[in-house]
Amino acid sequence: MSSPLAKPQIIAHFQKSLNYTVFDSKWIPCSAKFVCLGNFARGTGVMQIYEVQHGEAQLIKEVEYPKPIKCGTFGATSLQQRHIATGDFDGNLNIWNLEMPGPPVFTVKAHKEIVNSIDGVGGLGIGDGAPEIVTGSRDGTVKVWDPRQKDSPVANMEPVEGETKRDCWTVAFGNAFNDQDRCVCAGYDNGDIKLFDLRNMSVRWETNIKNGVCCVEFDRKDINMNKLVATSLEGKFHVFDMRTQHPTKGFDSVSEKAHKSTIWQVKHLPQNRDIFMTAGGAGNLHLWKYEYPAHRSKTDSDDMEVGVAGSVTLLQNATLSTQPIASLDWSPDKQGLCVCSSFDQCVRVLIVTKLSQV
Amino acid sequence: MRCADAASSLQNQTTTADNSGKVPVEHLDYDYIRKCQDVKYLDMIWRVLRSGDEGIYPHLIEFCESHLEKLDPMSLVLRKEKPVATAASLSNDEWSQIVDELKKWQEETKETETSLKQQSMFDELVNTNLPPIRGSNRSFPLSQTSVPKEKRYSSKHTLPRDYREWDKFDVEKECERIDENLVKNDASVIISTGHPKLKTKVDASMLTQQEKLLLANYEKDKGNEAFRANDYEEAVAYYSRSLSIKPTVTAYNNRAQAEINLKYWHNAMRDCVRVLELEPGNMKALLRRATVYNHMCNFEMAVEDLRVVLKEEPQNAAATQLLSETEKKRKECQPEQQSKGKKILIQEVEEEDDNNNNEKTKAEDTARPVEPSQPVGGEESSAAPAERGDMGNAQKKPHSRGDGGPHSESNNSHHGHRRSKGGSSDKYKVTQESKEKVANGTSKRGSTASVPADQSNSGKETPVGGNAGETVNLDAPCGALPPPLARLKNEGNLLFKNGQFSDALEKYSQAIQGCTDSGIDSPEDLCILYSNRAACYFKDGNSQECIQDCTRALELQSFSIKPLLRRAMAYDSLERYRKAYVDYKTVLQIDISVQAANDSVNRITRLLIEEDGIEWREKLPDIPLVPLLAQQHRREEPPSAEVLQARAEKTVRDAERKAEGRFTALKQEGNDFVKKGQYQDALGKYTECLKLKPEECAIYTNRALCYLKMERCTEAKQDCDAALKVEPTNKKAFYRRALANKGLKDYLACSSDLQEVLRQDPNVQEAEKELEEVTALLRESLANAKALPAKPRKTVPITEVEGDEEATGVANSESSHRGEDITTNLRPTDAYEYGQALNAARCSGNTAACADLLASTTPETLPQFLSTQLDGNTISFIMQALDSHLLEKDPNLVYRHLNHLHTTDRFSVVLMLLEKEERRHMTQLFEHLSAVQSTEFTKNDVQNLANKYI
């Protein structure tokens, strides 16, 4: 925010009404299109492609599926190959091919619940390593898995025989910045967060954020892990700074109460890491930039590396509707191009100006 | 107004005293608002002024905001909700370009889109180089309950066990458990640290074109991030991954910049390069260069590429501030420069002299005709207004303004300035002189050598007498030149200065000719003639005479400065640039601050790179190295940040380094002798020092220390002077020129040099002591004319060799050695001096000076003396003294001594603290004692005074 001029604005592009419920938005790589992804009110899922063309989203392409999307990402495909992989409410994992329709290039029977989240990486050129899908589902577990290995995950974290499970609301990769380290973030509905170590096969931290954790995201999939933001069901983000990890304290974090209600997605701009947008409960969405701090780490009485961490500033903020903000997605290629989708069953395209001189 | 003020200071104090209460409603006001200046204690009634319960106040809200804003601009109060912006939110202009923006990425996109199925179709290579997968289905359960690194067995075992548990609690399992436990725990707390895994290469053969420009966009931007956030080397790392995708301009340019935040400068530099490579004049890479040669010491390379910059964006300020810093600090890499002198000005024939009339005289000069007198020449050249007076040609104006005239002095060396400057100081003496000489009617005849040189010249003289007007001095003395050829230089000189070259050309050739005609040996004179009638060459664009006439003058006087100026211009004219390269190099060996020959020097650098390529330097001739000696009238150069850099300096710099070394390998030498007390050869070196230096405060107070040694006190007082002519507040200059004040015997001044120190210093004790002591002696010698020092006493032995820096460790070794004097001189009359000449004499571990001290003091008086400052060790140097020095000479007063010392303070203390080593010498003394044969004590009284001790 260097003068009132460069402060970025929220712009609302076009938005389109659909005759469903939308679960997920998101952009088709190296395209002006987009997936919609939800439920229709008769219980069959559905799978809409958009163009952006002329000011307003021209429908390509619809699919109806059996059960309700929930959630798909385009993480672990090629450039070439743009499949998406989709969660359901019933528990599948599916790959689609969207230039053919016909039955998924891929499809397993992950959990016993609803998949409520999706994550990719290894693929569209961002992380290296296997390309590799994670799925966070109700029935508490956590599993990760390779489009190549059918039928199995290559990982999976579920809780103990015995205990309750809790509900994963959101899985995120990161750390994916060679071959083999990788690592999962998982957030539950009790505030639960962990970090799995897909290398180390072994939980590398925990933490507890007293509100369920509706959305976690890396700054960056595929690079050292850097930051790490968690949003809440009571409108609290925390960012943690991810680089400098004390053996008992953990990361260090600053958290911000910014919406009034929920706050049901964080996405980092792809094209900056240190700016996020949330959107929240009340269909408002903040634009926020981390700042870090000047020693991103210091020495503590044990002469144990501790981190710092940054502080967030609120750059913008816009109110789109009354209706939750359920997904958002920025494209990878326009920069500040972003859609989002709410439960006013509309999708809207929005552009944020100035995001390279904030 | 202030009632209201006192008002409101007093509200202030009670509302932060409860800030928690409610807010009273006196405080929804504006006044208060306006003054109230807690965050917090604002926020609450902005709260009540929201909430609405004391009503509603739209303005006042608004104000409590705006107010708030000043005081915290990152309030939450003043986040609201804003409706999301639509496109009638944005001005036309802005709008039409985001939507144009966005149709042209369309466009773009679908062009990528399509080319990428294209590839597909053909493509049916499905990545063969994926890495494998993942080691089958590994699952890991997760607890509730924290403890991350046991998950696989927690469950059961991180809870307390019951008692049946306990029953079939097998101990060997558990200890392996344990130890599984541990090296998992191991594993898991590995936290990886840096980047060291990072790739830096990625491979991209498999990948098609479209995909391969993201890609490496797309680790530009991770670099560009991780740039942003301080992390260089990951910056570095991903700059280097997009590289290996496909190198762009801006990746190269990015990576090099991380390296110089870096200082990795070899690095930077190849990046800066391969920018270049790609694409030439490259601002940023010629700026990124710029700075790694400045840092790499390589200022010229850093100046050159930053005036590209600057040539190319006037207003670039990054570049313009470098350029300065640049320039700073290539000053600062030159040795200072001690001599002094005049700035030369490259166009003009001579300089100018200091003269006050010389403005006024060059306007007559313009205004009327030359009107020379007639000179007869041939006399000491200093007499020659005298000789024109007694000429009798009714010039009897005074001199002083024709002095002021362009009398040439055109050599710029020492020598040359030398003579100047007498020539115009003795101006009046001058006259005086020569107005005796007319009254006397005596003089002496010139030579007739240069008569007919005189009458050539008569046709053009105008009738002297006729003239009323004054005249100017044409007759100035003009080096060891007769006063004929003097007069046509200077008229050469004034016509020249009139723009008159090829006249000016015309006497220049004469006086040449005369002087060769008359046979003059002075090769100064002949050099200024020959380098005056090139510049008028050069003036009339006579480029080859003119480089003719600079030859001559060179090879009369080598390394004059003006003659190869004029050459490097000539030849510079002519286009014969690689000479004129030469030439204006050897220019600034000479004179580095010689700005024409800076620039041309780069002017001509870059014509030549242009010319020859890279190895323009190969084709250069041989620049000839300036001795030393004509390289002495250098300056310091005028401190324009714009004084440009020339490559000459490096050699300039390495020969002055040279001088350096040696000085200072001298003055070390110096100092070393000095602390050998060789005080001869020290001298030696400090002279020779001097020699190369004689600008060196700290190399005179070294000799002077030297002499004072050496007792030579005039000398020392003589270098003292110098140093303080120097450094007029060297307090070693002041301190060492008291002494040798003192040695001199000059009392007064002494005392007056020590105050001097005093004033500037008052902690220097040795300077404390001594004015006590010098100003005892002068009372002393003004009481007693005749009297001498009361006492014979050494002089000041002052051991210190200065260093580059003023030690502290000097007054410590000065003091010590003072002290050592007080100790074998002092009679201490009370406790105090006593002590502290007792403590002196141990501090050296010097048991003679303490025995001399105790045989000069009654036994009676020691406890009194020693009083309370009897320690362990003071005792066992007392015992050691007595044993070894008094012991032998007087027992009788060994006894008498060991009698009072136990009756002094504290003593039965200080003996239950003594050591072993310190009973030993006592033992030691008392079994001495008992030995010896004494008529005063007996082995008895010996034994029961050992009692008293041991």
The other form holds:
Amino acid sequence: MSSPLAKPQIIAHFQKSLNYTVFDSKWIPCSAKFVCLGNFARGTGVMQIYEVQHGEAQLIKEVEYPKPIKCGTFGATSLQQRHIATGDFDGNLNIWNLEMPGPPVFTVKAHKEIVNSIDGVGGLGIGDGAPEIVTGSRDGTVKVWDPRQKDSPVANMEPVEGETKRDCWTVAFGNAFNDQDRCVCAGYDNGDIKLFDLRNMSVRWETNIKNGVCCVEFDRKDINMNKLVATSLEGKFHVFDMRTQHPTKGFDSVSEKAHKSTIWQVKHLPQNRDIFMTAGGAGNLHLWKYEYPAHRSKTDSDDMEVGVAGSVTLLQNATLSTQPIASLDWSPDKQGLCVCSSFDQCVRVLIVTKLSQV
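Beyond the form predicted together with its partner chain, can we have the form predicted alone?
Only a single chain is listed, so you will not see partners or other molecules.
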């Protein structure tokens, strides 16, 4: 890894200018297509599907909706259906059949205010258990939905009476390694991170990283909790080792100040859980590798197991835009292929090379 070209390179394959603000972009599983979600200047929502052909993006389909769309996930759908679940500015959770533009196949008024973040689990042949969707909203609540059951959520995590409601900015599933176990991690505008155990319906762990939590993601959803990355407003991210929980100290973590501005997104490489990419407010991407310590836990003075965090190494970085990169998604099928969108109304398809050699 000595010469500069031996390192992974972040190559902008192509970019496409759009006539609306893009909030989220996602690869459609088992395809060369991706979907872009956002809003027109006139205040309506839009969903576009593009196909990558001969080094450029061809628009396949465009649908306009009454409300702007903030976020989307394929995590709870089957590989056969490939339905996308979306959260909008009006607090609605909708599931759409991309083959049949029309009314949603599932719709529920999930929240009183905007759905900031959405994640799915139990679909795409990944992990065990029922398909479920989690939504986090400005109304301070985090709700878990089963698309087979309408109207009421499976779980509702909301502030207790008298507690100030905080804006929930990000949610993620994890620990779904069997039919019973499942966790939801939520990050809030005041720096709170809460880990909800859905099996016991309790808060398993909480901490505060002293800055608004923009994005949380487990390195894998379908394994016994291994690592969690949380990104924040002032350019710092934290990697928590989730294998060993101490009764008072919780999970050990390592932090890195990577960007000079907000880290909007973190996404782990589907083919290697120890490699992840962060996307920043100055239009830059940083590619990281996590190195495990020699021993992941040790015994403290009270004979209690306490976790030991590893270290992170910067593999590569690139500046793509002058505006924040608001969404980022690795292709689940092709290693190193990723799509990202930024607030300069552009969507870009990138190729990251040499990932199998790091």
